[in-house]
Structures are given as structure tokens and as C-alpha cells.
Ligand SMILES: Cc1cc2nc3c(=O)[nH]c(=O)nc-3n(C[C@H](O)[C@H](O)[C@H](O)COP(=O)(O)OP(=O)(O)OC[C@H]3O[C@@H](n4cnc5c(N)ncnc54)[C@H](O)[C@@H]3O)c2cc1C
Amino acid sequence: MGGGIAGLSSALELSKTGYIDVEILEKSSFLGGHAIQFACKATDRCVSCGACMVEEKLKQAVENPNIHIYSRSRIQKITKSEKFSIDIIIKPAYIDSKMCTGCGVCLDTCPFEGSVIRGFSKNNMPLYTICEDSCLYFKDKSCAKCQKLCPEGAINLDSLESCHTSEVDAIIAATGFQPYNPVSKPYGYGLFDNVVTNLELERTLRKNSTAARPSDGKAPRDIAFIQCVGSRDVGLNHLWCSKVCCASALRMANLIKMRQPDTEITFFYIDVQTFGKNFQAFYDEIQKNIRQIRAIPGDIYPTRDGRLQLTYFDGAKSQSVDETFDLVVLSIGLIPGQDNPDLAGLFNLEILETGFLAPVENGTSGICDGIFTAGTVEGPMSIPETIAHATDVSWKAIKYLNLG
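Structure requested: the chain above on its own, in the form predicted on its own.
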């Protein structure tokens, strides 16, 4: 359950036995979860960010004949006798993956922004999906341009949902996390164009290779990264460290500085979470080019010249300081997935005080034997940690199935 990096890693490990058929149920249109949106942050050498590992796992999964993928799917009912019987509702894809060539005509000709969405990886086929909430065809049938102009005839906007029943011996819940929405923070997210999240900057770097201001597409002269937005926050009762934010922000800052050397970058933090075997050497190098300020800013206001004024408290000088930036990046936290309560109710699993699921790795907990949990459904993990955890859980599942 879940087609992110944990689900993909589990599926691939199970399929290696040669005796196990695996089904991936993914509620969205694309596999890879949040991690497939991450940019490679290699400079003159690999920095072990893990982005390429996600792409590799995705490619292997979609090409594996023992892995069957059901995207846009949701579970309607689960029963258990000797096996689990899972009734699945599959929403229509509208674009036939076997016919689509990824030409992009549907996206280019669509008159209403957000109706056709492009995935982040060419290994997801089809590469595009139709968003029913935005598409005019599903409101009043006033537009069917994409269907008419598709050169392969791969689009059918009248497609209907289908049903599928699976009989399985074990279930791995790998439904991941959700990113914190910072609209309630005093940083102007959603109000000021040039306040973005780290995930949005990841997408920009993946697509365009360089950082740019959303307001005008120009290269920013000054960038501020603000850490722990939605993590380590007593007011939100989010007391945990999200673990991946420091690594993501510092690697992105390093990449931007290499590609756009005229851009000045400031990193605001509480503490820096260590990451990777070569963290200290990397961090020592980072401090030469990236200004570090141990403070969390309080407010952001737009200036008359289209920049952003940021206020923070300088502990060394015991005074508030105002600075202006062209772009502010909020490193948002990893918070429990919105499906966790439903999962807990479905399988009689324990929800921790944090809202993440309590680990179920031996298959003997929950409503009955054969249930496992893997990856960030249990709490924040990096990409390499998630892959390692999902692999370990898969071998416990193999042992449970008496195949190990």
C-alpha cells in the first residue's frame, strides 16, 4: 500500500525471490511519492542525496513483470480468511499508458492551467494525467481539446472507474508522510510569490537546474533558507525533527551557489541535523560559502521594490535585525500522513502520540497476522534510511511467508 520509495523498495525486494507476485496500490496518478520530485544535487561529485536512487527504483519497478501496479486506486474493503481479500476501486486514468508516447500535446494545448498535469519522471507512464477538479470537460463538457488533438488517440475523457479484487498473503503499509502546509506561519506563504517551500524549490531545480523567483523568473540575488517550519514546534505539538530538511536545504544551497555563484545564501537554523558519512567535511566546506545564522525569523513583509524583508533576533548583539531577500525558502516538516487514522482503524494498529503509526515489522500485530509497516508511515526518514527500512521489512515479510 503506497507507491513511494518505501513501497517501491519493498516490492522490488519481494519480487527478487522469484516466488512472489507483488501488487502496488497507489492513490495518486504517479509512483515515486514526494521523493521522485527531488533534484539531483551533485556538484563536482555525488553528495549522496538519494534522488537517483528513487529514479532507479521506479524504473526497475515499472519494468518488473512480477510487480503489478494499480495507480489512482483506493481500498474499498478488506476481509481475511486464509488470505486477505482486498476490493479496490480504480479511478479512470483517461490517458492510456500503452498508447501514450509522452509527446505533451495535451499539456501544450490545454486552455485551463492545472487540468493536465505532468509527472516528474519519464519512468511514469503515462507521463501526464487529467485533473478532474480543474478540467472543464468534467464541469460542463465545454472542452475536450486534449482528446481531439492527441495524435495517438490515447485520451478518453469518458473513461469509467473499475473494480479489482486481490487475494494476497501479506500487506505492507508504506503510505508515507505529508509535507507540512506553512500557510498559518507568519512567512507569507501563499500570499507572497517569492516565498516557497523546499519541496517547490526541489521541483524547480529538477526541471530548470537553477533557482528563479516565481514572480518574474529572474535569478535571485539573495536567498534565505528557514529551517524547522512545522517541525520542532511546541505550538503545533510537532516536537520531532524531520531529519531530512537540513540535508535537503544545505545540498540545494550548495548546488545553487555552484551554478549561480553571484547568489548570496543565508541559512537560518535551530540546530543542524547531521547526515551522511562525510557530513563534517561537507559541512565545513558549506560554511565557507553559505552564511549560517542560528536564529529562526519571526516575520516576513514585502518591500516596495518587490523584495522580502525578514526579521530575526541576533543573540550576539541582543537586538532584532531586518534584512531583505529576493527569495525565501521554507524547509517544511514531515508530518503524519492523512490516511494514518484510516489505516489504524482498518488494521487495528497503534497511532503514536506524534500521529505516525507504531512500527509493525514482524507481521504478528494488528487485526491479524500478515500486516507490516514500512518507511515514513512510522516517522521521518531520509531516502537511504527509507530504502534500508523497507528492505528490512520485506525480508521479515518473506520470512513470515516461509520463503526466506
Given for the second form:
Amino acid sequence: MGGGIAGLSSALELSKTGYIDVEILEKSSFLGGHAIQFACKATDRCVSCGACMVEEKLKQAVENPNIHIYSRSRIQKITKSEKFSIDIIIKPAYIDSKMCTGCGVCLDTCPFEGSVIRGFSKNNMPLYTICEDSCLYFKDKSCAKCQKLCPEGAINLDSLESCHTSEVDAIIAATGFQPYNPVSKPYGYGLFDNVVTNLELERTLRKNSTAARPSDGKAPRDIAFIQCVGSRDVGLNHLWCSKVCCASALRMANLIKMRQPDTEITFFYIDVQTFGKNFQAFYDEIQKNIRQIRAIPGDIYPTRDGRLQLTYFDGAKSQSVDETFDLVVLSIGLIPGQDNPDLAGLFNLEILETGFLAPVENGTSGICDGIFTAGTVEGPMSIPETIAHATDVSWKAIKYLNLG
Ligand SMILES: Cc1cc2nc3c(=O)[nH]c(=O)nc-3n(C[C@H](O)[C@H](O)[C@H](O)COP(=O)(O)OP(=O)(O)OC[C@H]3O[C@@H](n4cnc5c(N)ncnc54)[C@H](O)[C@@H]3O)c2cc1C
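Can I have the other form now, the form predicted together with the named molecule, not the form predicted on its own?
Following is the full complex, with the preceding chain placed first.
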């Protein structure tokens, strides 16, 4: 369950045995989870951000004949006797993955933004899908332009939901995390165009290679990164460190500095978490390029000239300081997935005080044998950690199935 990097890694590891059939049930339209949205942050050399690992595993999974993928699927019912019997409902993508060549005519000719959605990776199959909530065909049938113009005839807007029943011996819950929504923080997210999250900046860098102010598309003169938005926060009872945000933000800052050298970058932080292979060396190296201030700004106001004013307390000078920036990036934390309570109820899993799921040892979760948890469904992890964890969990599953 879950087609993020944890689910993909588990599926690939299990399929390597050559005699295990794997099904990936993914609730969204595209595989890859959050990490497929990230930009490669290599400058003149690789900085080990992990983004390429996700691309690689996604490609391997979609090409693997022993891995069957059900995107846009939701579980309707699960029963267990000797095996699990899982009834799933699959929403149509409206675009046939075997016929679609990824030409993009559907997206280019669609008159209503948000109706045709493109996957983040060229390895997503199909590369496009139709969003029923925005598409005019699903409102009043007034437009079927994409269906008429698709050169391959790959689009059928009248496709129906289908059902599928899986009979499986074991289930790996790899349903991931959700990013913290910072609307309730005093940073004007959702109010001011030029306050964005680190996830939004990742997507922009992936698509356009450079950073821009959403308000006018211009290159920002200066950017402030604010760390720990939604993590290490007593008020929210989110006491955990999200572990990946410092490295992710500093790698993005470094990339922007290389591609847009005139942009000044300031990094506001509580503590810099230097987890991960080679990160300390990278951190030492970027000191000269990125200004770092150990303080978290209080709130943000727009100025008359379209900039954003931040106020923070300068501990060294014992005074509060006002500074203005063109773009503010909020490094939002990793919080428990929204389906965790349902999963816990369904499989009798333990929910930790944080809201993440407790690891399931040896496939036994009280009443249900054959359940495992993998990746960030258990708490914040980086991409390499998630891959290592999911691989290890797959071996536990293989052992449980008496195949190891
Ligand atoms: C802004 C940001 C930047 C980051 N940058 C980096 C970085 O540079 N380097 C790094 O190593 N790590 C980074 N990370 C961490 C990285 O995102 C995670 O390590 C990785 O995404 C974890 O993968 P996962 O499969 O556990 O979870 P997810 O990526 O959340 O994937 C879970 C999948 O399960 C699906 N799902 C959820 N519920 C269900 C359900 N009920 N049924 C079926 N499917 C379901 C979801 O749709 C999703 O596809 C970053 C995180 C954030 C938020």
C-alpha cells in the first residue's frame, strides 16, 4: 500500500526473488510519492540529495513484469482467512497508458487549467490524467477537446471505475507522511504570493531549473529560508525534528546560488541537522555562500514595494531586527499521514503519541499476521533511509512467507 519510494523499494526487493508477485496500490494518480517531485540538486558535482534514486526505482518498477500497479485505487474491503482478500475500487485515468505517447496535446489544448494533470516524472504511466473536479466534461459535457484532438485516440472521458480483488499473503503499509500545512502560522502563507513552501520550491526547481517570485516570475534578489515550520513546535505538540529539511533547504539554496549568483540567501534556523552521508563536508563548504542566522522570525508583513518584511531577534546584539526579502521559503515539517488512524484500525496497528505508526515486528500486529510498515509511515526519514528501511522490511516479509 503506497507507491512512494518506500513502496517502490519494497516492491522491487520482493520481486527480485523471482517468485513473488507484487501489487502496488497507490491512491493518487502517479507513483513516486513526495520524493518524485524533487529537483536534482547537483551543482558541478552530486550533492547526494537522493532525487535520482526515486526516478531510477520508479522506472524499474513500471518496467517490472512481476509488479502490478493500481494507481487511483482505494481499498473498499479487506478480509483475512488464510490469505488477505482486498477489494479495491480503481478510478479511471481516462488516458490509456499503453496508447499515450506523452505528446502533451491534451495539456496544451485544454482550455481549463488544472483539468489535465501531468505526472512529475517522464516515467509516470500514463504521463497525464484528467482531474474530474476541474474538467468541464464532468460538469456539463461542454468540452471534450482533449479526447477529439489526441492523435493516438488514447482518451476516453466516459471510462468507468473498475473493481479488482487481490488475494495476498502479506501487506506492507508504505503510505508515507503528509507535509505540514503552514496556513495557521504567522507567515502569510496563502495570503502573500511570495511566501512558498520548500515543497513548492522543489517543484519549481525541478520544472524550471531556477527560482522565481510567483507574483511576477522575476528572479528574486534575496531569499529567506525559515526552518522548522511545523516541526520542533511545542504549540502544535510536534516535538520531533523532521530530519530532512535542513539538508534539503541548504542544497536548494546552494543550487540557486550557483545558477543565480546575484541572489542573496539567508537561512533562519534553530539547529542545523547534518544527517546523512557527506552532508557535514557539504555544510562546511557552503558557509561562505549562504548567510545563516540562528533565530526563527516572528511574523511576516508585505511592504509597499512588494517585498516581505521579517522580524527576528538577534541574540548577539540583544535586539529585534527587521529585514526585507523578495521570496520567503518555509521549510515545512513531515507530519503523520492522514490515513494512519484508518490503517491502525484496519490492521490493529499501534499509533505512537506523535501520530506515526509503531513498527510492526515479524509481520504480526496483534490480530493480523502478515502486516508490515515501511518508510515514513513510521516517522521522518530521508530517501536513502527510507530505501534502506523498506528493503529491510521486505526481507522480513520474505522470511515471514518462509521464502528467505
Ligand atoms: C519538502 C521536502 C523536501 C525533502 N527533500 C529531501 C531530500 O532532498 N533528500 C531526502 O533524502 N529526503 C527528502 N525529503 C524526505 C522524502 O520526501 C521522504 O524520505 C520520502 O518521500 C519518503 O517516502 P515514503 O514512500 O515513505 O512516503 P511518501 O513519499 O509520502 O509516499 C507515500 C505514498 O503512499 C500513497 N498513499 C498514502 N495513503 C495511501 C493509501 N491509503 N492507499 C494507497 N496509497 C496511499 C501516497 O499517495 C504516496 O504516493 C523531503 C521531504 C520534504 C517534505
